[in-house]
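In structure tokens, one chain follows: the form predicted on its own.
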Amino acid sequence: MDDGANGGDEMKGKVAVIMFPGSNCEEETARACRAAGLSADILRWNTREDLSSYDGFVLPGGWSYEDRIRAGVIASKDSIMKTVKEESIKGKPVLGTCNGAQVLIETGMIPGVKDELQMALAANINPFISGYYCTWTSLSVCSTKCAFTSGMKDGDVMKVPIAHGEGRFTTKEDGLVKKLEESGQVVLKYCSSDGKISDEFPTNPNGSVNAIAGICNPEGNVLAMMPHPERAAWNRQVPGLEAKPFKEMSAPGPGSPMFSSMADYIEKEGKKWR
């Protein structure tokens, strides 16, 4: 993984980083996509481009629309989501990382056992804090079947950071986690230095149930997490690495390898699609 530029080394696939009224995570979620060898356009909610050239997406973090009714929703509604939705089906990638992960939540893409809203993400809940939450957390990987994950192992830890005020997953679905957790769509949780899982603050930093952090659909290539990975793309962005060596700063940081499992599964399975 470079530092963004490509060098003119071929790509593995190009992927679209959708920005919506609101996002502001889209500059440094394509750089860590271009480190990990892709091709990254920002395009805007509104776009008239064809998004079926597109080998995958990633819906950055942010507040879009202001975070107006609820987190996510009203992004959910603009027609592009429609084509995200229809390009995913087949087999197209697609990440979102904090308000990214509230908008598939509201399109019912994940937990996507139905073609309907089955969960939400509430309002967190902490002992100290009411609203908005800004830490490091670290996660456990706990399945590597998603897109995002499939060049890692069962039981990593990554050390990557919160920033968000409703981040809870939660649902009334009697019987949903239990099926997401035995199906491996439960991706992340938040878990100890040490990988210990806890659902107990502050090892779980918003009250999610199961101490859940990423879900991904049925079928793998989509997965909605609240921590941001863009942001512990490189050494030099996490606390305690930031005083090495230049070399040592300027390496892949602990959120890289799911930009680089996104990259290595459009180039292994892009010609199911192109």
Contents of the next structure:
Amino acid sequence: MDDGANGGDEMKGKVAVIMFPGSNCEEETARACRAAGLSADILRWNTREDLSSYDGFVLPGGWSYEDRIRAGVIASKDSIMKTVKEESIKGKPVLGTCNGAQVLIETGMIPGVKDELQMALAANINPFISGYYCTWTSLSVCSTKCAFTSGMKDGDVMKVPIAHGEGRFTTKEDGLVKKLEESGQVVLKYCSSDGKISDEFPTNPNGSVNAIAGICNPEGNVLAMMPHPERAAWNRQVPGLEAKPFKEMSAPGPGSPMFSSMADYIEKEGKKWR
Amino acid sequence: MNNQVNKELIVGISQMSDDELKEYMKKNGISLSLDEIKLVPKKIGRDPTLTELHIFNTEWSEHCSYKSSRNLLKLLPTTGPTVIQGPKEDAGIIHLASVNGERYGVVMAHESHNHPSQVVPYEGAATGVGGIIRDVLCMGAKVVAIADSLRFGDPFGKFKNRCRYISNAVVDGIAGYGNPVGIPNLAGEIYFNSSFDDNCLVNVVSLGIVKESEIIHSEAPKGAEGYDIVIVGKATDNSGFGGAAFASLILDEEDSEQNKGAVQVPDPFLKNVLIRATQAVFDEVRKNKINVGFKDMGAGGIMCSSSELCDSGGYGADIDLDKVHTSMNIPPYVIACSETQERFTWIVPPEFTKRVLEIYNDEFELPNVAEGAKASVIGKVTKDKSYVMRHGGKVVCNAPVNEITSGIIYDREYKEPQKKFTEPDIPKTSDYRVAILKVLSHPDVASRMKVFKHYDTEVQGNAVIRPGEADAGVMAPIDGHPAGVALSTDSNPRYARIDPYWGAVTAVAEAMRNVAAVGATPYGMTDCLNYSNPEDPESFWTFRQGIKGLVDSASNLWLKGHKDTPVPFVSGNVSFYNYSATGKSVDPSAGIACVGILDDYGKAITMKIKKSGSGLYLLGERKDELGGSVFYEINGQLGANVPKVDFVKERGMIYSVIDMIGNGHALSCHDISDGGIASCVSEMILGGEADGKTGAEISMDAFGNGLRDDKALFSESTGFVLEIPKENETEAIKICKNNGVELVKIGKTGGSALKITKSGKTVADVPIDDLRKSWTTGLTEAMK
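Form predicted together with its partner chain structure, per the form predicted on its own context:
In what comes next, the whole complex appears, and the chain from above leads the way.
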């Protein structure tokens, strides 16, 4: 079995996938964590579990609290996020994908230069389909200082899909994007399949500033990304890789290094908080 | 406790004159016929209460009772070696695979939501998706896919603005519901024509996965006397009251405001949480081996759901409507029959009730997720086979439960209409480049990506082939197991307009061809039958012809490896009255969804040409069958000669394609349908994403079959085109020969254009960029 249940002693750590009312990617996200050698529990927003016993956290995609007011904003005020933030200060990795990224932006944890809201994920600008857009994109790794790209190289290209209506990174703060680029906080950018970064549609699917797809905090342990690496964790999920033997189809896919980087990071840095 | 209905509630309908009766029904929104309402006292042994009248009004609607269709539906083949459960509950179940001795099934359901989508398109389509998801979930399954089959009015015709508004809003409604709930879209198709101007069709399919040992049934289990009846979900309101009856009426523009009230209000956010909470209840049911019954609340609301649950277990029910959580002050018959969305009914042993309430109300906090939502105990299962409802301390209903659920039945009259269809005399095409591009940009042919990319195709992480990449979508639903599920939906409205029998036959054959084209073996089907007025003999004749076509096609296209064994229908739906007050009927539409199974999804292939230098091969000779074709339509004609299916050859083709793909001989495959071989090969060049770079050259000398050039290129006779590399040619030809069909080489892949030759001369040479432009703009233009 390629993506079975939580394993035993050989696990590199224990992470919690936090589900809000309206999350819808919690199961496949937990599955991708497990495949990378982590044990993963799906916890509800109102859980009574002790979060400090976990080595890392993932906020999955979906429509937390129905995207009321603004995507991610209500979940960001949920008391569980206060605990996640406290745990992240210990150095524990926190990944937010899609709606999870929207939550992290709303908490101010991303970009996290100041302890306040500095960025937004705004409505897509897309000449083909307005509103919700689901497609496969290519991502270029622009920084490896992040816990989730630590096992990759600058310029690595991975095919990962997006699915959102509000994924355009933007800010009103002059010079912020430049500062993030310089400090290595811009971790992922949309690119062509051969790695050329472009601001133009369709390479940049949502009009995001500088084609940014993912931003981490200054310490590198918290990452907000709009694409879904858990939907590219196995080869079978990737379009175009068809008519291949099952063994090859069920092998780790282009999104899996993000989860294995997280596992390795926990293994290496875990002594900080254990 | 007193079970007698309170005398003052009884309506003396047997004392009323016909005129008084009509007046009374009109005043109270009862849509039964005079004969039908007079039947009610005979069924229950006295005059009814208003609540009882509303109950029979709902139960005897076409939507709930299938009163015009039930006798004919019996003719469909519904059993066979692939069937775990046929059509008796909300969804059927097909055998998928055995894993470690455990049998897994694909749960499959198919439903229409036509009238609501015409009146309030966004909400109508969204609630259609919501309803079909409930049908699959309530079998104890994990819901893993949805698909939709859409028919819209003419986007360039007299009502183009309304048609475009409806098509966009329906697509938004499907996305707006399916995406947040987190069910991936796996397949679907769209047709446009003026027969759908006043009645769009929105048919939805959903699939689920369940272990055979963990199926939950829609019936009160053995020994259920004294069990609790628990309803869960949204607070009951008056939305969708009369929805079932509304679905069985003709649409009249003048009633549009009133009709809007019969449409339910969707809440995908609540549904998302309800599904997850329900899965948690399933887990406890399984872990502790608790006997339960579970059913979706759809048409007929609490009344329909609870009466059917209890009756199918051989019990009655005693329900206190005051215990139903409601969000407004509504009369008892509205509480009983309203079709408020996002609700389910459980039958559980009393010792488990507390835990059920805890999971929904505390752990998943339903009351905080949506105002007034929760799980409530509303009554008990009784040994006595009567269906009792109480309200305000009074008994408002006490009727034999089997009289409520058994419905009524009609043998409708039928008469063949005297319609003549003729073949047109079309001038010879002077420029095939122009003709091909025109066909490719036709809204029925053009790339569907503008719609498909509005849907989440990736959520759950099981997609292998997405909508538009091939003739069928493919997914890998079992973690770590190679079994694949393919799904396709089909029905060509123009063929059925000319000939409702052959239209239905080809819908079945095409649905099977489509799953075969990815390498899957057709295992089972569902049908969603959209027809006009069953009370009109000519309309009813088209329905009978449709059923006959389905029966013949399914029975003759045998399950692969099982001689004389039909591919079964495991579930289905009938939607009548798809005509408007102006008398316009929709094209007869027997929508078919086919599930195919792959032993190894790794072997599945798409339609896109993979490399230069492969051979292109044809299965299925071209015939003078352009009746209802896209080519005739772009010439302003309908024609008469619709594609017919030679069952022996069709079987041979389907089996050959499955074997060739299963043995890895073919690199790509596409079924020939709308636009004929010309659009088939063009789409293979472009691929689903329209990013193809490898062209093709085909020779009419190989497939012309003595036909006029235009007919050979655009005939929609059944068939396939396959890309086969040279080294596999001999084996592939042998496979086809063994299946009694001929594999004909028609050309090769390569170049950067679609080149068509005849006797050494070029008939057309169309650069890929031109193909791309026409194919990718057609739908965008139609939905602007």
